[in-house]
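Next up: a single chain in structure tokens, the form predicted on its own.
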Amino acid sequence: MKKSAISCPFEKSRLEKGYGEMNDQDDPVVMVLRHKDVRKCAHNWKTFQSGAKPGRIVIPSEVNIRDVRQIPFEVDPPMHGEYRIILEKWFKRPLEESYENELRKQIEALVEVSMVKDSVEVINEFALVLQSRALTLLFNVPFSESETWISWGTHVFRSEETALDSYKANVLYDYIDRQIEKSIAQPGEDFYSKLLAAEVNGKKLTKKEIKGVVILTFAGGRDTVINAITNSIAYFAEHPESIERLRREPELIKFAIEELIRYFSPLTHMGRVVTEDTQICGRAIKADTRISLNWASANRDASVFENADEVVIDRKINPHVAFGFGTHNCLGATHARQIMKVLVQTLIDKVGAIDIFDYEENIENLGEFKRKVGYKNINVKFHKK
């Protein structure tokens, strides 16, 4: 098996039962595995709730490290829609030409620096740096802020020692509090100032609501974007023919990006809390227990995707759910797609080949299932075109 490959550990259970089970800190989870069932449950927000206790729909659960509700992620309709109205325009800014141009400058500079090195550790020296720098554009804050974010590492709530690190969480919370106070004192064109000026149903957002939006923006697109970048680089290292084809047929780039995101599914799953006794695939589910919408399994469902366990770089019909589905589709998807688009274009333009030297896989333990989600570290050499 190639170094970049990610197998699907859910296939047998998906075919035989349609669900899997795991225990998360004594709060069990029934994983929904089939594409049609994942989409059906994601659409049914009344039965499968996001607006439960803050932190409970995340797996591993974050109820012990935060009591701030992430907005609009942990809010159900109709309030979910009210929050998204004030956020959608801001999160569509990556489509603007000036935004894309600045993003391109950042990524091209990073690639140029990386190519002169004998070896680059992609997670910490490339993907984390790229993600953090790009986030300054989304927040509309000085580029120098990225150095602080880089110092936090690849996940704002997790560390090498523990999956839930309250110390790291408090570093983030304290930082956000300071930024909000700074924007109160000196309003500008940054994300915090825009949130302070926003209204929902005729009322200004509270500091706690603003903090909830900002926590989501930091946490939701961090390790996921890092995984997408790193896995894609590993893939192109082992499939130079794909880079060459995209060089010849640049019109395929948009399809390639969706396919890489489908195949790698940087976020395995996301939870919901059940509001009433129900059933999924014949399995009884009690009220106030949890399910998860397993995006990674749904994206390998062979009844939907031909050659589901392969990267088909020109796949035209691709109803993947890597960015979620229904009401709670990913708010940051536009930003993530632009990062991937500009990265792929830059690799095509500047990089001739990529060599992988060594790596350590990042394996998620999900009860009986073990899933490779990416790498803990991977060292490569970027060769000039």
The other form holds:
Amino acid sequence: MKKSAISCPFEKSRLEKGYGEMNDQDDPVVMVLRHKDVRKCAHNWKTFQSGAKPGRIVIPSEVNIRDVRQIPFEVDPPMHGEYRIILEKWFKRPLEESYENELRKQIEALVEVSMVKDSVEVINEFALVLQSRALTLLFNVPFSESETWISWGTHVFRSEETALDSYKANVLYDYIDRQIEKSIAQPGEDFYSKLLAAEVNGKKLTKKEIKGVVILTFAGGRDTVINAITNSIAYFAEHPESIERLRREPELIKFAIEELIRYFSPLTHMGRVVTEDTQICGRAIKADTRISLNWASANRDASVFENADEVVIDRKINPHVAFGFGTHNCLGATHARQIMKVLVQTLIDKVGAIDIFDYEENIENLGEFKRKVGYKNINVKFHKK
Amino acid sequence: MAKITFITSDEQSITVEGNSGNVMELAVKNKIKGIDGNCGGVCSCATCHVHVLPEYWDKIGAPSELENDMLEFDENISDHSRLSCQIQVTDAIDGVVLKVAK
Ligand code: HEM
Ligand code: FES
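Next up, the form predicted together with its partner chain. The previous block was the form predicted on its own.
Starting with the chain above, the whole complex follows.
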């Protein structure tokens, strides 16, 4: 098996039962595994709610380390839609030409620097840097802020190994408090100022609500983007023929991006809290327990995707759910897609071969299932074209 | 050349022309409000959802099974829903009118 390959641990359960089970801090989760069931449950927000106790729909659960509600992620309709209205336009800015140009400058500069080095550890020296810098564009704050974000490392937003490490969460929370205060004192064109000026149902957002939006914007776009970038580098290192093909047929890049995101599915699953007794694929589910919508499994469902376990770089019809489905579909998807597009274009333009030296995989433990989501570290050499 | 008319959610009617690609791409090129085409046309995002006016349904035709699946759980689905990225712009659909879904 290739180093860049990501296999699907859910296949057998998906075919045989349609669900999987795992425990998490004594609040077990029934994972929904089939494409159709995932879509159906994502659609049914009344029975499968997001607006539960803050932190509970996240797996591993964050109820013990967080009481701020993440917005709009942990809010159900109709209030959810009210928040989305004020956010959607901001999150579409990545489509503006000036945004894309800035992003291109950032990524080209990083790739140039990386090609000069004998060896690059992609997670920390490339993906984290790229992700942090790009996020300054989404926040519309000075580029220098990215230095602070990079200094936090990749662990600040995670609750697993460093479980209950409230010190790290506080670094982020205190930082956000300070930024909000700064923008109150001196309003500008940054994300915090926009949120401070925004109204929902004729009322200004509270500081706590703003914090809830900002935390989510930091957390939702961190590991997901880092894994998407790193996995892409690993994939292209082992598939020079795909780089060649995209170089010859750049019109395929848009398909390649969606296909890589389907294949990587950087967010494996997301929970919901069940509001009434129900069943999924014949398995009884009690009220006040949890299910998860397993995007990664749905994206390998062979009844929807031919050759589901392969990267088909020009896959034209690709109804993947890597960015979620329905109500809570990813707000950061436009930003993430632009990053992927510019990254692929820059690799095509500037980079020749990529050699992988050594690496350690990042494996998620989901009860009986073990899923590779990416790498803890991976050293490569970028060669010039 | 095919002429295609979009009716946006604020009831504006805009007619555009094209002869290649898909309807989503044509709409995005012409900045039709409400058609975003986030996924680039691979049938994954449903931000290109349109309602075909019933009199033109035969010209456009029904969605494929996969497309139908993605529409199935959309909040605003109708009997004449299509994902416009899955409709090719050809002379065969000249004159159709599409209502942009909310
Ligand atoms: C490749 C990268 C990404 C992937 C795979 C991804 C995946 C997802 C998924 C699956 C959901 C749905 C969660 C649910 O239904 O409960 C979601 C929601 C969300 N994502 Fe992303 N995401 C990515 C990047 C980003 C970025 C860059 C940001 C922001 C900077 C972001 C912000 C959000 C927000 C705010 C939501 C909640 C939307 C709502 O509740 O209405 N994501 N994401
Ligand atoms: S553009 Fe995404 S489904 Fe049509």
